[in-house]
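Just the one chain here, laid out as structure tokens, in the form predicted on its own.
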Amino acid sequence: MESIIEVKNLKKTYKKRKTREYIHAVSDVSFHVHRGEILGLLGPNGAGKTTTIKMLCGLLIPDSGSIQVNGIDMRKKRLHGLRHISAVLEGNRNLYWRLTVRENLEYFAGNRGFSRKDVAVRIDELLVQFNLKEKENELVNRLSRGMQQKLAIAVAMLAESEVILLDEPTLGLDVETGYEVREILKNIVRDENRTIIISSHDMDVVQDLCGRTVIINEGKIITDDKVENLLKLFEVRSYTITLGGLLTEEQQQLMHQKFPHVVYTPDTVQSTLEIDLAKSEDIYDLFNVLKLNHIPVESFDRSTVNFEQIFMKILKGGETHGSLAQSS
């Protein structure tokens, strides 16, 4: 598949304040974007993942690497290069309070050279297709929180770039309008071919909209591969285990050392065991530890698992899996 952006090598370092210290916010990283998919940028709190999307925009001019969209070297020609990537950042903060829904459309057409007349066709059918015209002419302050991310989204598709970063483009919506969002952004896609980076906290919504992830953590990227290709893999590895009685302190702290993310929850007539067995001969250990004191296995289960749990074990494992990004 055709990549539209390039991400090479790149690094950040902050200097602390009132300290000789540096922060390596972004540690080598490198990933690519293909054209016409929707990629998951994710990773907690401090592990990069904000000042590398910045450096995307270019809000940031990394240290060292580079960044290309559409061919175009982002540290050269940094303007050329921004007329196609368009960034609705931190919600809806994009946006003037006090301004209609249309004029805010007009506002940032402007910005980006377009005259009314030019997009006056184009503000109708983005008014439709966000289920925005009954409101364009209401001011921006009245709106409900769902219909401002729509407008936000709306503001980023009128500059016709062919890549749209969206940071946390469903956080503080109802259930309907974040499912209404997330069907606009598959339509997008679908019917209109651009390419959308989403930055979210919310599993769900990556779960159901990216067809690949790339995790950052500690400034490093940690995986890179298709979300199909993670939950399979997870989903073979995660099973549950009911057992027939209580494990003992000596079979728990065992547990614990061979399975250090192992959840045991005890219960006098039915106590369970939620684990991952990376290797098939992980099994052997694990009923090395049950015959200590003969616990009976009633049953083994492979567990259903979701994004959120996936993110989560990637994290707390510090796992990679670029290996297998590079055979999807």
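Computed from a predicted model, the values in this text were never measured in an experiment. Heads up, when I say rigid core I mean the largest set of C-alphas that superpose within 1.5 Å between the two forms. Numbering follows the first chain given and starts at 1. Compared with the form predicted together with the partner chain:
- With the core held fixed, residue 31 shows a CA shift below 2 Å between these two forms.
- Once the cores line up, the CA of residue 293 ends up 2 angstroms or more apart between these two forms.
- For residue 61, a C-alpha deviation below 2 angstroms is recorded between these two forms after rigid-core alignment.
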Second form
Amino acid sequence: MESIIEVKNLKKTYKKRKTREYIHAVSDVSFHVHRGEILGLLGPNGAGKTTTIKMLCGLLIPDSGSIQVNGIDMRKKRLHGLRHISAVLEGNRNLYWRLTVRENLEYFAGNRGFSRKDVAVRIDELLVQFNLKEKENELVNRLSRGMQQKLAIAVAMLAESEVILLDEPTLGLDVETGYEVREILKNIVRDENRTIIISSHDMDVVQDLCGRTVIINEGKIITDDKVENLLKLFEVRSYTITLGGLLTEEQQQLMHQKFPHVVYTPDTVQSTLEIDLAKSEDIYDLFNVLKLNHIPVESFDRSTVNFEQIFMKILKGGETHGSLAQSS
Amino acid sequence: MVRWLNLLKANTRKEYIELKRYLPNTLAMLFTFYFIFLGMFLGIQVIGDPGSQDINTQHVIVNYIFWFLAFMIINSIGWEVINEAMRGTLEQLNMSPMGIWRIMTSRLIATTLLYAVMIVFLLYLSMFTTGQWLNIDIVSIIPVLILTLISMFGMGFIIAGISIVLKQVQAFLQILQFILAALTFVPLSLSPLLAYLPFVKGVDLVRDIMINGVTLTQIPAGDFLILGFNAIFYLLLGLGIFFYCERVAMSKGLMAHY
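With the form predicted on its own done, generate the form predicted together with the partner chain in the same format.
What follows is the entire complex, opening with the chain shown before.
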């Protein structure tokens, strides 16, 4: 599959004004994005996502490393590269609130060098696609947050760029509008073969939309894998064991010693052990430990995990990244 | 070139729409201008030397109109950068493949065109109020004005650049209007070196045309050379500072910060 974005050894360091201390916002980040895919760029607050996104769209100059967008070096030919990329970084704040819906679209198109005539038909199409046709002459400050968000995405779409970067595209939207935005984004990728990079804290959105995720923590990539693979992998490795009574102190200690990620919930009738195995083969060790220590097992079930749980597990256990990458 | 033109059209339209949408604001600005002018005119009438009242009034009209023009062009670009950063649209502008400097250039031209209409109206209103009809020799004024405006654009770029990096420059912009007033009101006869400050020479020549009836052919070539030098020097200086500030903002991640 052809890569439309190639990021290699990206580094960005900030200097704190007061303490003069250096903060490594992004350290040696490398990844690629295929044409026509939706990539989730995830991480906790302060992980380096926004810094990475801003370097991708040419708003921030990296200290070192390279970014190629559609084969164009963003560090050398930034303006040329910007023809291939557009972004919604601050949602509805990216719009002019005293202009109407259509005026906003026309103005941003004009800022990319297009005349109103050039984009008239395309604007009509987008207004229909984003369900904004009836509001085209409405001032932006009179629209609902959801409509403003849709307009911001429509503005990015109008740029006709191959890559669209979206920072929190569904933040603050109600369920219905959030769903609508997700469907629009899916259609954009399916029908127009565009590439979308999404940064979001909403793991349902990520699970629903993204084919692949890059998870960043403390400025480094800790996972780069398909969502499908991560779901399978964690499903295979996560188990719930129902016990016919309580574990002794000794048994509890032993379980924690052998399986550090075990969660024991004691109950006089039915206690449970929730366990994540570092490797699928560890299941044999688990059986041995249970058997040799006479731990009474009533049932043994594979746990259902959603992407939010996976994300949290990856963040908590950074050391599992290697095995994840290899397994995929 | 077509893309440039489309960019200019888009920004002129936006500026015009916003002036219309903020109509009370625009009208308040025009009234403020006119009332301050009336204050100065009455001052000349009441406490001025009766022997030089006419010439003083003519000077005030030309200087005040020019100050308003300089103030609108140079100061407004600084305010625009601040407002764009506060709105959250500055980063969007900086993501245009046309480059933010081209967008700022179109904004400067658009602002100049729109305010020129208001200024012509205010000029005639001032002349009507005072009964002092100046020599509006378009053929002589336009070339001088264009060269003078280019040096103003250079100043505009310096202010835009500083605003991109520092953002909270409101206090500086307040002071700047007095600096601009000093540059427009100061007579060139004080020191010939003042001619090398931005737009001082231009205002002096426009005064000569509008008050003393000097024509284009009567303006010495040396004066045009100074005007041309100032236009190129301040425009290049302004662009250089703007590009430097843009780079600083992009290195330190200041583009969206306010």
